[in-house]
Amino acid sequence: MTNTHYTSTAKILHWLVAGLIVLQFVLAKLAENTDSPVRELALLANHKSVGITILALAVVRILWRFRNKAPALPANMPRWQVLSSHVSHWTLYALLFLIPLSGWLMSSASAYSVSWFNLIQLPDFVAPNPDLKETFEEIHELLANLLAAVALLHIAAALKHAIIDKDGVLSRMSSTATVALFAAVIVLGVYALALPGKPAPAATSSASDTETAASAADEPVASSTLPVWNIDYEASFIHFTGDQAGAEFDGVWQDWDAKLQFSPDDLASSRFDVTIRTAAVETQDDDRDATLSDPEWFDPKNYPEAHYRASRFSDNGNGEFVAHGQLSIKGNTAPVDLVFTVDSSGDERVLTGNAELLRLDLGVGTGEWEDTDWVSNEVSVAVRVSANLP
């Protein structure tokens, strides 16, 4: 670093973040206004990557500052703006740290991970807690407005020695390739990141396929002479696992039931079949929970219950079995494979088990959420039956 300026490396971190603060702004504004609810997780998720990003790019700038003395200010400035350029200098770093963090913990908290655009899931700080959540979006949007003012406050500083002191300050930190970057990142980060994406696919399933599928799934399972499982459904529970924006989320639906029947000894007479409340799904978000009972997901007013059922089975070997089911979801039908053990012990039954699916074989996510790069198609679901035998 000279006596004068400030290098080169200096100056591109300096502008680089300048661009991404002014970006940032403009995604929360869109994701804020816009009326597509896919367009705001995509805002909101590129919101997220590009603080990931600036909070990276703060650590790099700061050990870079601590390594390289910053040019001295003009002899003859006076004290007290000596005095408030350093703080506001330091106000501008700690906010670079403090805002992306308390993001960071806000998502966390509403069981929302963060994702680096879509490539890399990052940890969670805390675990989901509304309380926290509403606390830290508080103090992200408090601290936001603050760096909002102290850049402004900064910016008319600069523009003061420029123009009217005229005292080289604002040429330590600028120059013309610094300038155009700071343009050509708002740019093209709108480009890439705020303007919209390709149309939402158009629904491919006609009326007729779903009455066909509606009349399969409204066909009961054959009978079976084999007991029936009573269950203990608090011991029990049916989890699935999908991924929004690069990161994955969990669920639970907490009211179903179930006719199982099942015996190693006997898969021919053995029988599934599974209801589940549609209305009554958790993600520990209650943003997508009410998202999940729109029409364009379960729909449970007009579908309220889903099923699962199956008459046929076949032994893996080594203890492991599967369920050759059909899944009907909204009058839409489609294959599920259940693979599953049964520990046995007496009368005491406990099955575990796993399936993998497509949602929109089940015509759940329609319309512009058939776009998968925003939430997957695929989805892992779990469960665990804990029961006995009458």
The other form holds:
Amino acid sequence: MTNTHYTSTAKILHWLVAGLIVLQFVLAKLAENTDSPVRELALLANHKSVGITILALAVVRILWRFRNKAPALPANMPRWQVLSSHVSHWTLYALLFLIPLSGWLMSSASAYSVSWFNLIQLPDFVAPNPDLKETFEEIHELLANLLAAVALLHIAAALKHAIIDKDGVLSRMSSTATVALFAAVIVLGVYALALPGKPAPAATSSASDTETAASAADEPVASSTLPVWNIDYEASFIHFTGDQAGAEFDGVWQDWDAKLQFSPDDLASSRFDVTIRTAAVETQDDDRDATLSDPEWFDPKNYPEAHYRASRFSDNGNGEFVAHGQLSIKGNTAPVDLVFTVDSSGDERVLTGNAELLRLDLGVGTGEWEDTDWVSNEVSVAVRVSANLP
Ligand code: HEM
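Moving on from the form predicted alone, kindly provide the form predicted together with protoporphyrin IX containing FE as a structure.
First the chain shown before, then all remaining chains and molecules of the complex.
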């Protein structure tokens, strides 16, 4: 840095961050006003990624600022102006940290983890908690409004220096190239991150499709003479994990029952018959749970139950078995292999298993939700069944 001007590094950081902040407001406002839930998800995911980028650049900027003194202000500048310039600059620096951090905390508290441009999933600082989410949302909004107000004052002061005082204060931090960078960040950012993506595909899971899909899993499994496990539902679960905007989320089916007949020594007579009530899905976020009850997702009003039925089993060795079953949801059926082990102690049995499935094979997440850029097609299911033999 010379005595009178900021260095190129400082100018680039300043105008880059300024452009990204404008982009942030555009993405947030577009997300707020869109009617499309997928577009909202995409815009907010991009908003989060840009916000994390701003946080990282703020760290670089503050380090630069501590190592490099800002050029002195004009000697004849009134004291109140010097003071207010210091206050507004440090307020802006503080907000560049506090706003992204409040957004990150809001996302953690709402069970929507943050992924940076679908490349790195960031850790969650707090456990999902709707009250905390509300609090961080209000803080985020308040601080963003404060940023807008301080930034407008900052711009007004810079223009006053350039147009009325003509004292060169604006040109210390700007050059044609850096102002062009500012404009390019906004234009390219809006083009790449805010414009609609692929057109929504037409809904594929129509009533006529589903009617024709009356399926193997809708048929009861053939009877077996093996004893039926007495399941302890409190100690058992069916979990699933999906990927939303590059970040994992967990869900659990709260209401299910199962008729399990399994013996490692008699695979031919073994049977699984599981019924899941699709309305009782929980993903730690009320909005996402409500979306999952939409007709595009599980549509519990029309399809209250999903079934998993298996009567063919194989032995992988090492105590691992595979149930080659059929999963039926909304009248669509897909083969699903459940790989599992069974720990036995006396009459107690604990089955632990995993299955991988593709939601689109089952007509789950149709219409614009078929865009797997924002919600993965792959879903992992984890089950644990604790039971006694009668
Ligand atoms: C300097 C960086 C940021 C700025 C200037 C900014 C600004 C904003 C603004 C103006 C809104 C709309 C508030 C309203 O009027 O309702 C908003 C919403 C939001 N921001 Fe940020 N933000 C930033 C960083 C972040 C980060 C890093 C995250 C998450 C990692 C984030 C997550 C969100 C979310 C989830 C919403 C939507 C809240 C809702 O209505 O549900 N923001 N942001």
